[in-house]
Structures are given as C-alpha cells and as structure tokens.
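Consider the single chain below, provided in structure tokens and representing the form predicted on its own.
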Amino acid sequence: MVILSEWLAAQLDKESAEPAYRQLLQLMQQAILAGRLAPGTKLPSSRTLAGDLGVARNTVLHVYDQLSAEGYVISTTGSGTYVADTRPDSVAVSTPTPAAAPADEDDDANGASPRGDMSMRGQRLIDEAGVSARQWGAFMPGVPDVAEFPARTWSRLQARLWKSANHGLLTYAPGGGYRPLRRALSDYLRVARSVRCTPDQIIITTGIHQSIDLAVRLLADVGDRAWVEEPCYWGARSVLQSSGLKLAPIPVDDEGLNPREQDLRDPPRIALVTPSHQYPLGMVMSLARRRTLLEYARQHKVWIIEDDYDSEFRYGSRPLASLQGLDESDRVIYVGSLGKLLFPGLRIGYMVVPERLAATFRTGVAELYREGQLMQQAVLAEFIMDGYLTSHVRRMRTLYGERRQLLIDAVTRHFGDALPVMGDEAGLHFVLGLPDHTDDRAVAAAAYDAGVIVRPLAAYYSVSQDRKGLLTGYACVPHEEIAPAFATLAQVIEEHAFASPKKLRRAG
C-alpha cells in the first residue's frame, strides 16, 4: 500500500485548478484499468490513504464510493475495500477464425476492406459527398439571402408565443408536426402549388433529405430498384444510395425525364423526380411527361417522390403546377422544404402523402426521429397565417430576379455568346456551360481557392456527363458584389477553358 501512496502522491497536483476528489478518482481508475493495481488487491483504509496524501478523509471516502458504483472496486462491510476483476472475458477476445481474419493491409488502407471502421455504403457515402465546407457567398447555387429575411416580424412572433408560456409547444412533436402549421401549408401549398390535400395529409419533417429518408424507409426494401434523374441532387442520390437502393440514372432532355425502352421493362419501386425545375439543368417536365410517368407509375405500382424545392422563385412567368396536382391514382409523395424561401437553418420541411398514407407516415415520422422544435413550427404557422411568407416571397422574387439579370449581363460582358446559360428561368442558380473539353471539378477547385464558389456540373452525374459546367448561384449575393465576383470567377474560366487567357468579349 505504501507503492501505492507513494505512487498517487506524486501524480496528485495540489496547485491544479482540478478538485483532489477528481484527480484521485482518475488517478485509480487508471492504475485498475492499467494493471497497476490487480484484481483482488487490498485498498488502504480512507483514513490511511487521506493521512498518506495529506487530503480529508472524506475526498478519500467519495473516491471509493464512485469507484464501486462503477463497478471498479468491492467493498465488503468489515473487510475492507477490493480491486474488482474487470479483465475482458477471454471468450470474447478470443483469437479469431482464419475465415474472420483481417485482410490484407494494403485493402484496408484503400478503404476496401469491410472489417475497416467503414462500412462499404458509409465509405461510398463520404466518398461521394457533395457538401461544401463553405455554405455562403458569391456564387454558392441554391442559398436564399438570410439578410433580407425579416427577423423582427419573425422575433415579434416568436416572444408573442413564449409571453404565453404554453407547454405543449415544449415537448415532442405530434405525429405529423404541429397542426396549425399543417393547416397554414395545406392552404398555401393549394393556392401556390395547386397541391391537392388536407392537414391531414401533410407531415412535417426536417427538410427534404428526411422526407425522402422517411418514404424510402416506408415504402421500399433494401435493394429495390430507384429512379434518378441523370444528373440529381447529390444529397438526394446520397439518401437513396445509404437506403440500400439500387439506384437506375434516367437521362433528362428538354422536355424532362426520359427513360429508355429498357428502363421501362424494368419499373422501379421508386422514382424521384424535380418535375417543375429539373436540378440541375432547369428544365420543366412537359405535360405529355408528366401524364405518361403518372400513368406508368398506376400501372406499375412504382411511387413517385416529387421534389419541389425552389418552384417558387420563377422569372417572367407564373409558378408551374405541381405533378402532385395532375395525379389521379395517389402514387406521388410531395416533398418540399422552407428553407430556400426563408432560411436554411429553419430545419423545416413538409410532404403530402396520399390519404391512406398518412396515419402511416405520422406514426413512422414519430418512431423515427422523435420530432421536436413545436415553438418554431407555431411560428412559422403564425407567420403564413398573418401572410408573411407570401409577401416575403414576392420581394424575394423581385430581388433574386434582379440578380439574375446582373449576372447573365456579367457572363455576357466576359463571354458574350461562347459560353451558354441554362436553366435560368427559375430557382437560385443557372448553370454556366463550358467547352467540352473542360475540366468543371478543376475549374470549380480554382474558383474556390480564389475565393469564389461554383459546383461543378460534373459532381450531379453519376454515369457518364455528357455537359459541362458550373452551378452558380446569385440568390445570396449583394447587387454590388456580382460583377467584381463574377470577374474573378471569368478569369478562372479563361485560364481552363481556353488556349489564350485573352478574354472573349462580343466586339465592341
């Protein structure tokens, strides 16, 4: 015991900003865990071992207390106190099989291997991730401009719900979110969307990712076969892929989804669409497409996700209906999402699901993710109510298609007609076409090094890219700051893109 005192003494800092009770307490934890102390070792009575350490007997005494409600030490009434045996059972440390040995290093270091700390589909995940590290500025694609959000009504709302102190808005989340909200969206979703429901029908969520999350999880199995528009959303294909679907890229063309005669001969159980603004390429799904995929999906049991993320924001036209509202037979699953109308850290999205869905989707939402955030949910319903959100997003129209216009004018000073602008009808971003023979990821990979950031066409294909570009975003940049940025940006693409870094400007 003397070893012991001695040893603990000259670990023991009395000049730590660190309790006694604490330092002690790691210090033993540490010696039983190591071996220093071995199982059946003997402790020294709490006076001998405060009188060694020169602490009070009661640091000591709270010590051995919290070693044996750990489990770490015994202590027998009339013994004394004893090291516990807390060795790992030798069963399950036992040597194993050869058919469970690890494989070779040089597999596991490519992330290869399935005994890594990856599983294959976690691997492929983070390998194929699409998130940018930065998520604000000149010219990040599908980011809404958070100053211009008007905080003092949205404040003005939220202390008018907490003066009241109600409880109920601090607890779980009913099936399906909070029910006022569901009402406020079902009449805005009608008039804006012309989507077809009732509160019943629609399911408050975290945003888009998690309303595909929750409807795969609902309506399809592990290997089940998905449709995907070639190119997607990333995040989107990256929901499916962790789902354990077997994902079928359909290309798109001007007139939207087109599947081949051989995808047709194999109906998938999913097919996630973005009928009204193709992301990324902008695109509108024509009506022809829209009635033969929903007649496809009758015949074929297949459901349709309809991702409706930005149908809002439209230049020079009215906002295109819904697929939802053209559907006769219930297979479409809307989803949609408030944070490019007002601002991304809201976390609030929703779906219409069919009638005889939605006593599912309330119980499967709620046995998934426990939902919560009911004061910002009462919010946000006080907000539409009160015709917030519908002015909000017409000033926010007006400014984005300001924007708009100043960037095109940039690419068109810098370009002139030698690089194209597709899908700049609707939305945040359009995508700036580049010569085919350009390496989009390293243009974007430059961009961002010199402070300006684009997506790179290349990162929404998953099969082979048959265009080239950069998504490039003009929803979160000042007015003041387009040209200078785009300036940049133009020099980037001279430096990649052409043999001359001269620029290419219309004449005169």
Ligand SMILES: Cc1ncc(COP(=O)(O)O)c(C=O)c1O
Second form
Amino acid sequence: MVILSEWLAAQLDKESAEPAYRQLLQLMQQAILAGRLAPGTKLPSSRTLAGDLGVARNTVLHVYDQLSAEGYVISTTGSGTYVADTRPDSVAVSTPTPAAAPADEDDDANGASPRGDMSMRGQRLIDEAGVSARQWGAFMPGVPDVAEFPARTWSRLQARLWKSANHGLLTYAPGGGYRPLRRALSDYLRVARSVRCTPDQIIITTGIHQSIDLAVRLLADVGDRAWVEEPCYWGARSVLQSSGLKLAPIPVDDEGLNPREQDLRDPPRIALVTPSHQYPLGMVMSLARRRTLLEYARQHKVWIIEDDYDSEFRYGSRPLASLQGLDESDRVIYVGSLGKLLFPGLRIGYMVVPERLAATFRTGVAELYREGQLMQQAVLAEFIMDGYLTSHVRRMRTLYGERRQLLIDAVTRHFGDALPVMGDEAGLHFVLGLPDHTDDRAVAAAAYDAGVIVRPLAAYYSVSQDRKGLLTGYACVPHEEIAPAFATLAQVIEEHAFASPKKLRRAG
Ligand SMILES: Cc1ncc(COP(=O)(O)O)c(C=O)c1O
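Starting from the form predicted on its own, produce the coordinates for the form predicted together with the named molecule.
Every chain and every other molecule in the complex is listed next, the one we just looked at coming first.
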C-alpha cells in the first residue's frame, strides 16, 4: 500500500490544470490495467490515501466510486475495496476460430492472421478510391457554383421552420422521408424529367451513393453480376463493388450502352446506366437502345438503376426524358440528387422505386441508415414548392452555359482543333480529348501541382481505356478565372502531349 501511495504521489501533478480527481482516476486505471495493482489487492482506505497524497478525502471517494462503477474495483461494505479480476478470459482468447485453423499455416510471425486488418473488398475500395482531397476550384468536375446558391432564401425558410420545430421534424424519419418533400419532388420529376411516379414511390436518401447502396442491398446478393458502363463514375463502381457484386464493364458508343453478344448471354442482376448524359463521356442513350435495354431487363428480370445526376443542365435543347418514363414493366430504379442542382454538401437525394417495392424500400432505408434530417428536408420542400428550385436551375443553366462557352473558346484559342471537346451538350463538365500517346493521369497530376484540378479519363475505365482525356469542369469557375486557369492547364498539356508546343499555339 505504501508503494501505491508513493507511486501515485510521484505521478500526481498538483500544478496541472487537470483536476486531481481526473489524474488520480486515470493513474489508478492504468495501474490496474498494467497489472501494477494485481487482482484481489486491497486498496487503502479513502482517508489514508487522501492523507498520503494530500488531497481531499472526497476526491478519493469519487475516484473509488467511479472505479467501482466501471468495474475496476469491487467495494464490499465493511470489508473494503479490492481490485477486480478483469484479465481476459484465457479460454475465450485461446479457442481457435474455424477461420484461423490450422494455426501453423495461417499465423504469421507475430501471431496475427496474414489476412490483415482489411477485408478484400475493403482493401480494393481503398486501393481504387477516386475521391479528391480538393473539392473546389478550376476545373473541378461535377461541382456546381455554390457561391451562387440563394443562401438568404434558404436561411429565411429554415428560420421560419425552426420556429415551429416539433417531434415530427426532430425525431427519426421512418417512412421514406418528409411527406411534403416527396410530394414536391414527384411533381417536379413528372414535369422536369418525365418520371412516372406518385409521392409514395419516392424514397429520400442522402444522395445517389446511398440510393445505389440501398437498391443493391435490397435487390441483389453478394456475388451477383452488375453491368456498369465502361467508362463509368468511380463512386458508383465503388459502391457496387464493396457490396460484393461482380462488375461486368459494358462498352458504350455514340448511342450509349452497347452490350456485346457475350454480355447478353449472361444477364446481370443489376445494370447501372446514365442514359440522359453518360458519365463521364456525355452521350445520350438512343431511343432504340433504351427500348432494347428495357425489353432485355423485362425478359431476364434485370434491375436497371438509372442514375440521372445532372441532366437538368442541358444547353441548346430541352432536358431529355428519363428512361424510367418509358418503362412499362417496373424494372427501373430511378436515382437523382440535389447535390448538383443546389450544393453537394446538402446530401439529399431521392429514388423512385416501382410501386410494389415502395413499402420494402421505406422499411429498408429506415432499418439500414436510420433516416433523419427532416428539418433540412422540410426546408427543401418549401424551397421547391415556392418555385425557388426551378428558378435557380434556370439561372444556373444560363450561367454554366456561358462558362462552358468561355472554356471552349479558351481551348480553341490555345489548341485550334488539335484537342477535341467531347460531351459538352449537358452537365457541369466536358471531356477534353488528349492525343492517344498521352498519359492522362500524369497530365492531371501535373495540373494539380500547378493548382488546376482535372480528372484523367483513365480513372473511369476499369478494363481497357480506348481514349485519353481530361474531365474538365466549368460550373464552379467564375467567368474571369476561366482563361487564366486554362492557360496554366494548357501549358501542362503542351509539356506532356506535344513535342513542339509553340507550333500549336494560336493567336492570343
Ligand atoms: C454520375 C454520378 N452519379 C452520382 C454522383 C454522386 O451523387 P451524390 O452526391 O448524390 O451521392 C456523381 C458525383 O459526381 C456522379 O458524377
């Protein structure tokens, strides 16, 4: 006991800002965990220890109470306080699990399983992760101009709603999301995207990632095949892959998804497509291909996930109708997001599911993710119902259209027609083609170092990359910053793609 008091007295720092109670508690916990105080050891009385340490007796009493509440010690009235035996159960620890046997093959030198910390799918997710540390600046693809977001309107609506906050808005949100938002979205989607739906068919999620995750968990099993477009959005690929699906990359051409004979012979469980604006190349799936895909899905019971992520921003023509609107057999799960229409950090998306699956999805979303954020959903519902969404999208379409043109002009000024601009009819980015011999990953990395963000087309292919290019976003770049930022990018491209850069330069 003398030793304990002496050790504690030596460790206790009376000058420290940390109260004596906390210091003493931590020191005794450490002493018990490290075995300095063996199981069964009787602790000194609170009066003795307080006297030895020069602290108030109440401090020691509080420490003993807390140690007792956390199971470090056992206090018996009349007989004192003893260190509890909390050593790991040797039987439980040494029992081999079926996966660990036979021990001599599976154990490495440290006695740990060579399988390591990660699952195979987890490791793959991390190895192939595409997420960028920077999410803002020229020419970040896929990011809208959040500086143009009508924040005052939003905060006014939000302030009003908080005044009437009640349990209906502040608890979990089972039931697929805030009902008025689902009604507002179904009206919006019917008109803007020709989606056929009732509010019941709408499920509110945190975005397209979560919508795909939910659809896959409810509709597919581990090991099922999923068609993905080649190239496709890396984020969607990661969600499918980490859910245990086997991915089958399907080529795309000018008319969109173009499955080969061998692909058709082996029907997938899921087909993930971006028919209104192929991501990342930008083509539109033709009507003939849409009808073929829907018929194939009907015959082979394939679930089509239609990712309609940014098709409101179409320049030159009206936005195109959704694939879901053509579906007579209820094989399409339509997913969309407010991330590109309003701001990415909002994290509100929606899915439209066939009527017969609506109740299943409502339960699924609540069971898996415990929905919430009803207050945000309520603000969004008012925002849509008061007409702000439509007017914001209209204003942004004009703004982004101008920026897109400024960037195309800059490309032409620097490179003439040496570098093709692809997929510029819609969305928030286009693909700037590079000569075949160019390493687009190297160009993107060098551009990043020079302060310009672009994504290499290589990041979107999983099997064979048949063209080189850079995803170049214009939506979040103020008009006046486009030309100077492109001059920086152009210099990087010239260094990597062309032997004699000067010859390519045009006037300006
Ligand atoms: C094709 C595509 N789908 C989905 C997303 C992400 O959607 P969300 O933010 O709603 O999860 C992106 C983001 O860039 C995308 O490009």
